[in-house]
Amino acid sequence: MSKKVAVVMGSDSDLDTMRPCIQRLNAFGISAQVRIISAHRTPAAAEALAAHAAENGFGVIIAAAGKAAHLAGVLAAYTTLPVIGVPIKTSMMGGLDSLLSMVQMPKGIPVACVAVDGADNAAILAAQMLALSDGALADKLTRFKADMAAEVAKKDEKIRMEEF
């Protein structure tokens, strides 16, 4: 059975951020289950999410907040799981200050990080990590990786086709 993964917002003004995220999953066919959990607000339910994600089939657990962002680091408390942040602008520090709550764990509780409003990427790190050992999914992202390339090609050969 493939592992789900976890994305996790501090707030339902994160959903349009985050919906790429959600999206390049659904892409790759991995299942995702959306919540909205304050580090904050709902510390109960971050810790319950996280302690029992890997026994609820869980392999990674994508969260994505603003401002003091410790939602991330909250779940990596509770959980033996790989934990990726997703740090979202702000319109105090432009997402800078989101960003630091991130990167700047403590020793023996670590957070992947992506950048500013990186949603996209999170996804792709995650089916990367749970493609560690689903061979199936290793092969989308194979050809993921390719389109991509071959894609980047093709502007290559239209630009050297302009007189300039």
Ligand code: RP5
Contents of the next structure:
Amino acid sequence: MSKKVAVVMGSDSDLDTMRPCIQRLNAFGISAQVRIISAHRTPAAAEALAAHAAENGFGVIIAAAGKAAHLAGVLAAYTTLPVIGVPIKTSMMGGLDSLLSMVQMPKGIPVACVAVDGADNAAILAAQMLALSDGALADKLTRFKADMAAEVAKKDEKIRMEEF
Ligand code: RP5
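Please supply the coordinates for the form predicted together with 5-O-phosphono-beta-D-ribofuranose (RP5), as a counterpart to the form predicted on its own shown previously.
Entire complex below, previous chain first.
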């Protein structure tokens, strides 16, 4: 049975940014459980999710949060599963605050971190992690990359016909 991905966000205000992540996981046929859990507002729920994630069939945790974005790090503290952080764009620093809060983890508790608002990439990276032990998913990722390359080649061909 394929492993699931937990998509955790600090607030429902993160949901619109995270929709591409959920959609991409669905497109790869990966079962995602979406939760709203805050490192600060509901820390006990964060611990419970992460501490039992492996035994509950999850293979990767994706954590999206903004501002003092400790969610990914807190979840990583309670599990040996890989945790991918998605720093959410903020009004004050454009998400640099979220990015640094996630990526500057002390040694021993790593968090893989994608770009600010990089929801889609978080899903692709999670799929790549699960694909290490799932050949069918690895094939889907190979096709995904080939399709992307074909799309770029098509655009290249088109632009070469234009006069500038
Ligand atoms: C973080 O604070 C959330 O992840 C969100 O990005 C940010 C703002 O949350 P709300 O005040 O909109 O609930 O915890």
